[in-house]
Each structure stands twice: as structure tokens, then as C-alpha cells.
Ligand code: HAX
Amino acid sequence: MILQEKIFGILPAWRERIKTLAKEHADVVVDTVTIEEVLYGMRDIKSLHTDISSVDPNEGIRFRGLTINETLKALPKAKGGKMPMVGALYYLLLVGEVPTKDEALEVEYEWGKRATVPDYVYKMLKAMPKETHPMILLSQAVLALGNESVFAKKYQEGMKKDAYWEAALEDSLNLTAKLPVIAAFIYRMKFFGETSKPKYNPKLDFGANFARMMKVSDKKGYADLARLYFIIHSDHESGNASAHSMHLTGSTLSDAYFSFSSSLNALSGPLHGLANQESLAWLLDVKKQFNGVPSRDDLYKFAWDTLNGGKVIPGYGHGILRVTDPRFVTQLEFAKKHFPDDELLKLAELTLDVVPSVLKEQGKAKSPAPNVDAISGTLQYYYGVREFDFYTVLFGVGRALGVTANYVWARALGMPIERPKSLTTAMLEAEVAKAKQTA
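The structure of the preceding chain alone is requested, in the form predicted together with the named molecule.
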């Protein structure tokens, strides 16, 4: 299988680089830790290691060194579409090189072979109460698939440490292949009462399959939107909550299913993946209150009312980024190209003009710029996916690509169990006293 062969070929050199760093330069200081960082979510502490992607605060994400624009340009496109194959992105993340079209098709082929979801997963999903949130269903389905884990089975049989990554890769491919099927099933079952099993067509790519299984609308472009969406949501370096949860759980040698279920559970919070549905809800509230797109002044007042009500304005601000999120820009460009006259898009654009200045006036948010979630719901809404609760599931399917690539490499490089040190308040106070004495 192509991914296994490629990783096998490059792994010795990567292992050597890590060994050199760990053995010969172990004492080199990369960061120091302040009390503020300890108390406020470890923000910005340089303490994680990944080569899959990295985020520059002033530039945004790079996947294996490529910006979003470079990624979209370089990767081979899907048949009949203008966006790259999702399989091409997975290859890039896992191998670190831009694949040829044939190499990308091989990943798509692997997914096609592995997309069958076991019956017991459908049965379990059908047995859940109707009001269950789609993220609960998705996380449950992923956890249930753990029955199939190659890693867990081989570990029990005494697999050698050197081979962990191969079992991790098998699980990751099996899991990512099934996710679009499970997500589409959840969508059709939860919102349309349909319980037939979606059929993955191995002759089509991941994005086209997802669009078909979702049965959203006949508007042209949903398959391309799905490809774009999954690609840009795949990874955002390792410190964000969903990526870090996957990594932390995986570091205990839990299999990819346990680990990805953790990742989804972290993604489900309103400060993380749920923000895309909250952001669209906010825009629709505005639209409802003003019976369409309001004046700049009315929107300004509405934004202040949100802040004065003690709420955040979803879709704005970021833990690391200090500029407009390029994932936002790419989606805005897609929307302007495909439906420039859409009322909700016009409102999103006006919001882009007003909200950053309101946040600046308030003076709390370190970045007043829009993040990925400020517009992703607007695009889904246009294509007919109007059930907000489903939006984080879409994010989850995309995020699986990045976090599983990290998971495979974490096992390949023998990363150990995570175990940072915690301090009591008295210990922090003692550090303050010590610092005062030496000052």
C-alpha cells in the first residue's frame, strides 16, 4: 500500500533527526514558562512537536510547509471538480510530499476498499433517542468502530514498538474511509428519518461520495465545497483542543478510535468546533431581527448588545492567529465565486466590516479578526445543509485527516506518554517570592 511504502522509506531519516535532537541537544532551551501561561491555558508555550502542519500567527496555517493557496494549487484535482482530491491532501499530510495524480488516486482507492461500516454501528445509531446531538452520535460511532482496531489486536499479540505506526496507519485509513459514510448516515437519519445505509462508490473520490451520500441539493459545487471544507479543516498544528486531545489519548497507546473519539469530544465545545454553528445562528438572528441585511449602524449596535449580554461574537478571535484566518478568506472567495448575490453572504461581508472594529473598541480580544468559523456555516446553508447541529460533524470529518496523520507519526517517532507537571497555588506564590528575592 502506497502510504505504508512511502512512510517506510522516509522514516529512518526522520528517526535519526529526532534521535540527534533528543540525544545531542536535549538541554537546548526552546521556551520559558510564565505564571500567566500556567494560569491561562498554556497559551503559546512551545512544548509540542509536529511536522504535519504549523500556524504562524501572522500568516495562518501551512500544511507540510504549504499555505492554503499553495496547497490548493499544488494538489491534483478531483475528476469533474476544481478542488483537489481529499486523498491528495491526506498523502501530503502523511508523506510530506505533493502526490502525483496516480498517488492521490491510490489513497482514494484505499478509502473505497475500506468504506463499509459494520451493521452494529448502524444499529447503535438507530437505537439512540431522536434528540441526540449529531456529535454524540459521531463520537459513539467512532468509539464503537474500535472493535475493529488492528492496533489494539496487534498490541495484545505483542507487536514490536517499531511496528506501531503501521497498525496505526491501518486504523487511520479504515477510520477516515468510514467517516463520510457515518456522517452522511447521521445527517439523513437525524434530520430526514432515513435509515438506509449510504453507498460509497469507489469510482468516485471522497468529496464526490460525500456530496452524493448527503443528497443535499442539485446546486452544482457541493462536492467541491466538501473537498475544500475537509482540506482546510484538516489540521491547525498540535495545540488546539481537538488535535491535542487526539495526541494525548494516543500517547497512552490507546488506538486511533479511542483517540479520535477524544478529539471529537473536544471539538464539540462552543469555543472550538461548535463555533461554526453558533456563528451562523448569530448571522441568522441578525437577519431575522432586521428582516434582511441591516444598516452598518444597526449591526454595530447588535454586536455591542451581544458583548454587553456577556456573550462572545462567534467566528471572531483566535487563540494564536493575529490576522484574518486564511481559511476564512478561502471560503469567502469560494462563496463570492459561486453565489455572490446571496443575502447571507452579504450579511457575512458586512459583519466582517463591523465586528472587528467593535471588538477593537471593546479592547479585550487579542485578535478581532474572523476565524474559520465566521463563514463556513454560510456556505453550507447556501447548499441546503441548514441543520446547524450537523456543522461540527463536518468539521470532525475534516479534522480526522490531520489528527490521524499526527497520530501515525507520533507512533512512528516513538513519542512517549504525555505527562506535564502541575503546580499548586502555593507553589506559584513561592515562585513569585523566589523571583522577588533574586530581582
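The form predicted on its own, contrasted with the form predicted together with the named molecule above:
Shown below: the chain alone.
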């Protein structure tokens, strides 16, 4: 298998780099911690390690050093499409190199071999109450797949530590191959009452398969949107809740299924993955209020009314970025190319013009620019995916690519269990007193 061969070849050098840092430079100070950071979510504390992606406040995410635009230009495209194969992105994340078309197709081939979902997973999903949230269904399905974990089985057999990553890679490929099938089944069952099993076509790529199994649109471009969506949602360094949850769970040597289920559970929160549906809901509310696209002045007033009512305008502002999210930009460009006259798209563009200025005037937001969530729902809505509760499932399928790549490399480099130290309020107050005495 090409991914195993490639990682096996480059792994010794990576292990040596980590060993050198840990043994020869362990005392080098990277960052300091303040009481504010301890009390308010450890924001921006430099304490996690990953080579899969990084986020620069002024330019956005880089996948293995490549910006969003560079990634989309460099990766080989899917047959009949304008967007790269998802398998090409997975190769890049795991190996750290831009694949050739043949190498990307080998990843797609691996997924095609592994995409069959066990019958017991379908039975479990069909047995759940009709009102069950799609993210609960997805998380349960992932946990159920753990029955087939290669890592868990080999660990029980006494697998050597140096081989952990190989079993982790097997689980990760099996999991990512099945996710689009499971997601499409959940969508058709939950919202349309269909219980037939989706069939993954090994002759098609990951994105085209997902589009076909969803059966959502006869409009051109949904396969390319699926490819784009999964690529740009794949990773966002290690500090976000879904990525960190998988890393933390995986550090206990839980298999990829346990670990990714915890990642999905974190993604389900309104402060994380749920934000995409809230952003679309706000746009639709505006459209309903004004029976279409309002004037700039009307939207300006509506935005202020939202803020003055104690609410936020979802999709604007970001914990790290201080510029417009490149993931927003690439989706906007996709929409303008495929459906420039769509009324909801025009409203999203007007919102881009108005809301940042309103947030600047208010003066509370560190970054008034839009993030990825501000427009992602708009694109899905155009193609007929209008069931808001499903949007985070889409996010989850994409996010699996990045977090499993991180999971494989964490096992390859022998990352230890994560165990930070806690402080009591009294301890913090003692630190304040000590600082005052030495000031």
C-alpha cells in the first residue's frame, strides 16, 4: 500500500528530529502562561505539536506548508471535475508531499476496497428513534465500527510500539472510506425515510461517490463542491476542539474509532461545527424579514438590531484569524462561478460588505472578518441540502481526514498520553501575591 510505504520511508528521519528536540533541547522555553489563559480556555498557548497543518493569523491555514489556493492548484484533479481528488489531499496530509495523479488514485483505490459498511451498523442506525440528531447517529456508527479495529486487535496480541502507526493507518483508511457511505445513508434515512444501502462505486473518486449517494441535486457542480468542502474542512491545526479531542483520546492508545467519535462529539457544539447552520439560519432570517435581499442601509440596521438584542452575528470573527478566512473566499469564488444570480448568494455578499464594518463600529470583535461558516451553508442550500441538522455531519466527514492523519503521526512518533496540570483558585491567588512581592 502506497501510504504505508511512503510513511515507512520517511519515518526514521522524523523520529530522529523529535528525539533530538526532546532530549537535547527539552529546556528551551517556547511560551509563558498567564492567569487569563488558564481561566479562559487556554487560548493561543503554544503547547501542541502537529506537522499536518498550521494556521497563520494573517494568511489562514496551510496544509503541510501549502495555503488553500496553493493546495487546490497543486493537487491532481478528479476525472471530469475542476477540484482535486480528496484522496490527493489525504496523501498530502499523511506523507507531506504533493502526490502524482497515480499516487492520488491509489488512495482512492484503497478507499474503494474498504468502503463496505457492516450490516450491523445499518441495523443499529435504523433502530434509533426518528428524532435522533444526525450527529448522534454518525458518532454511534463510528463507535460501532470499532468492532473491526485493527489497532485494538493487534494491541491485544502484543503489537510492538514501533508498529502502532501501521495499525492506526489501517483503521484510519477503513474509517475514512466508510464515512461518506454512512453519512449519505443517515441523510437519506433521516430526512427521506429511505433505508436502502448506498453503494460506493470504486470507479469514482471520494467526492463523486458522496454526491451520487446523497442523490440531492441535478444541478452541475455538487461533486466538485463535495471535494472542495471536504478538503477545506479537513484540518485546522491541533488546537480546535474536534482535533484536540481526537488527539487527547488517541493519546490514551484508544483506537481511531473511539478517538474520532470523541472528535465528532466536540464538533457537535454550537461554538464549533454547529456554527455553519446558525450562519445560514441568520441569512435566511434576513431574507424572510425583507422578502428578498435588503438594501445596504436596511441590512446595516438589521445587523445592529441583532447585536443590540444581545445576540451575535454567526460566521463573523475567528479565534485565530485576523483576515477573511481563505476557506470563505474559495467557497465564495465557487458559488459566484456556479450560481452568480442566486438570491441567497447575493445576500451573503452584501453581508460581507456590511457586517465587518458594523462589528468594527461596535468595537468588541478582535476580528470582524468572515470565517468558513459564514457561507458554507449557502452553497449546500443551493444544491438542495437544506436540512440544517445535517451540516455538521458534512463537516465531520471532512474533518476525519485531518484528525486521522494527525492520529497516525502521533502514534508513529510515539506521542505520550496528554496530561496537563491543574491549579486551584487558591494556587492562582498565591501566584498573584508572589508576583506582587517580586514586582
